[in-house]
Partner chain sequence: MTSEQVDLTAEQLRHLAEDFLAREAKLLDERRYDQWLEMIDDDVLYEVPIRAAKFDYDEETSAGAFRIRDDRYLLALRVKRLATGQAWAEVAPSRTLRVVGSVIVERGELPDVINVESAVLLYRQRGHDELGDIIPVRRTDRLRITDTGLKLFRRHAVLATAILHTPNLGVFL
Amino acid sequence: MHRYQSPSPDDAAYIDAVVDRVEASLDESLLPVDIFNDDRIFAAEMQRIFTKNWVFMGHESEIPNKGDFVMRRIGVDRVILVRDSTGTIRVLNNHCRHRGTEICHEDSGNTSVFKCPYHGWAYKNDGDWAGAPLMKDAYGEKLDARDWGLLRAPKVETLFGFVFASLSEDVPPLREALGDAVWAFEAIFNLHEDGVEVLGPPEVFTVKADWKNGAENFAGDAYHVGTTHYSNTLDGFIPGLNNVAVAAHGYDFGNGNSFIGHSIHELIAPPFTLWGYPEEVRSQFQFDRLDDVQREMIENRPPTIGTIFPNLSYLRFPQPYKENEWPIPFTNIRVWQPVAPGVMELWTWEFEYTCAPQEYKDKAYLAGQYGFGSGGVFEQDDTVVWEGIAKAGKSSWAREAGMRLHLRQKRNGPDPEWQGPGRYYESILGEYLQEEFYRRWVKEMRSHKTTQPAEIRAAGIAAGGAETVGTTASTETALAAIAETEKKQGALA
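Isolated chain model, in the form predicted together with its partner chain, this chain only:
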């Protein structure tokens, strides 16, 4: 199922033609359906988007201690997100430089050394080569630590604890790359100096839909809620879901990064400003950390749903967690992880402000998981409606007929009075945010950013003197681990 191939020159012509067709279609507010399930397009996305841009990896609170690691993915690759022994966060390729074997097979843990299960090469937790069994006999001398270290994402940066990595050097710094979306991040995650923290490990499930459908949906689709999720009104859980699109607004921060905002206090009740946070949480908020426009925004129409290109999304909405209790906001972070054409893994995490009382965190976790994730009474139905799009993408009839999807809701244009960055739209109807997502997709699919070969990069770093290669504490640990193994093997022989 995990297919990847780099596009051949013939494929490149095909891909360029598809991308041209997508752009021409967007100019008519249409979208060719075949981009949602196509081997060559998928391969090009992995190459041109996922190895060339900032991609979300996880949150610092998932790896609080030196040596902590969690397994993540960039494109189709499994990667190690680790806090090394100096405290620096690294993103390492999970393949041994000797024969390519996968190094790490656990989803999380703490280690100073990653040891390959094939011949026993050992790597420090910053990725540097640390040693190998029978080193003198097999190699004579130590190998260069960085030349033969694990491939390392050249760029890793954080924003409010959210860790992003880029496999390409050819990207602007994270804040610059995210541009105006940083302003929304501030409004959402910067209400307290201690920020937010993860409430548990991610849950992961495979969905037979294209990653772009999830990303597009969270980028601006408030329109589907009244239909896809109406069962949650019919069963008495949440009244009025058929009207939420009317109270939804759009924030376009450019580059395919966008948010939906909801006037929750109009939907539920006047006290439901600030996402509906109850007193015990809102009383801790440090409003002076935000500017006036951010404050006014989160008061009256806070960003509730959003997408950061390519595949990170956010959701914060109040929901009941128990019978006869008021809805409380939860914060759900998700990744639309491509796996194959028309197949993704959905990774979801629950977050909360670190300063919130534990009791509140527990309740918010329940509220979030009841609505979203594999068991979620909202999410379950999303997984199904998106599946159909992947099928259409592969349909010979749809392809032969050149089926294009409709993005032609009437648009009223942005609010000229808007004081914040980007653009603000009073109504979410118009599908302009979804269009922006696909415009960015077109741009990235055309870009010719490079990923430098690892050796060149390693040499560059060594020449720059940014890395010191020497025997550090963790190299010693690594060598000790190898010696230990050899002793045992000797004893067995």
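Go ahead and give the structure of the form predicted on its own, now that the form predicted together with its partner chain is out.
All you get below is the one chain by itself.
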């Protein structure tokens, strides 16, 4: 399995050059293909994006009881999402502080203590060190529980039951970081005071495609449906897929967070307002929890597909749960989990409103799996075409030729009458949402330049060069200069 390393100075120059080329290409509505399968770019993404931002971990309903845990990933690191004995949700590094081996090999469970299988060091479910074999003979006294506890993600917050974590202390609060996308999240998941719940454990399977391909697709690509998925219309499963893009709209909530909306009642039939929820479910919705614009949006052009940067996506659409049955909406949450250059794990969960009848939840689960489970009729279509992009990203021919991808669909601009946050586009055509996703990628890939520790920046300055990892020289002098500069900046602010 791939393991990333800190980029060397030469690597940093290479990565900076690639990021500059991506930005310049986006200005021409183009995108270099080699970012989809590159060892050094992948390593930089793990450090600059996945350790510096909020990352989706799971849902509170997966760990309802004290001691419940599930295994997840942040970047390529396996982590433990656990509700500790006090009820606090934590995200713990899965490596023992004694020799570094993985302490937990179960996908889920309930425990008060995690015990390392190597030498037997034990940890409480809040991460504190709890003890070790032969304590008196081996160590003489107890070790400090916190100093030798498991590494903890410094930031863990929830939004409508969805748990996010960050390995950086410097991130803004979750709601602030997500910005206007919270408004859409609220419209989708806050229609009842009891919220939504997970309907089963996630499916996880490997796809030989880059994580960005899935995230980009769900950020704003309805154009592919009429071609990639048209077999579902030819066999009579879902009619009219060739017209899906025409009935699709775009919601841009900034920072690479966006949704596709569909006028489903025009695409399928008049009863399919509000995602097509049947009366038995919609009658329980508490519409006064939303504002007027949110209510109008979900009634007529509900967000059906979307991406929250970097790798969380959402899907709610009506679909039959078996052949010849009436379509019902299902809610699918997915993570495009990077594991190596050009390779990702695809994690998918099915959700439903807790207030819905159990019989409906069972059907909604099947509807989601039928289309977007690991063997789903739509999932197979998507993953096959994405794997071709990773091959192009590694192609010597494509790299030698400087192959860049086309983002030049006609754009009509946002609707000036839109009353909600962000920007609304009547047509999804234009590939503007995909471009915004990659502009956020550029921003994050450069963020290390503003977040380097002062000592590193000082070393670079002391060496007489740019603010990069440098040599020694008069670091103390440079540190003093930085402190003075930051003091002046603070005074100006």
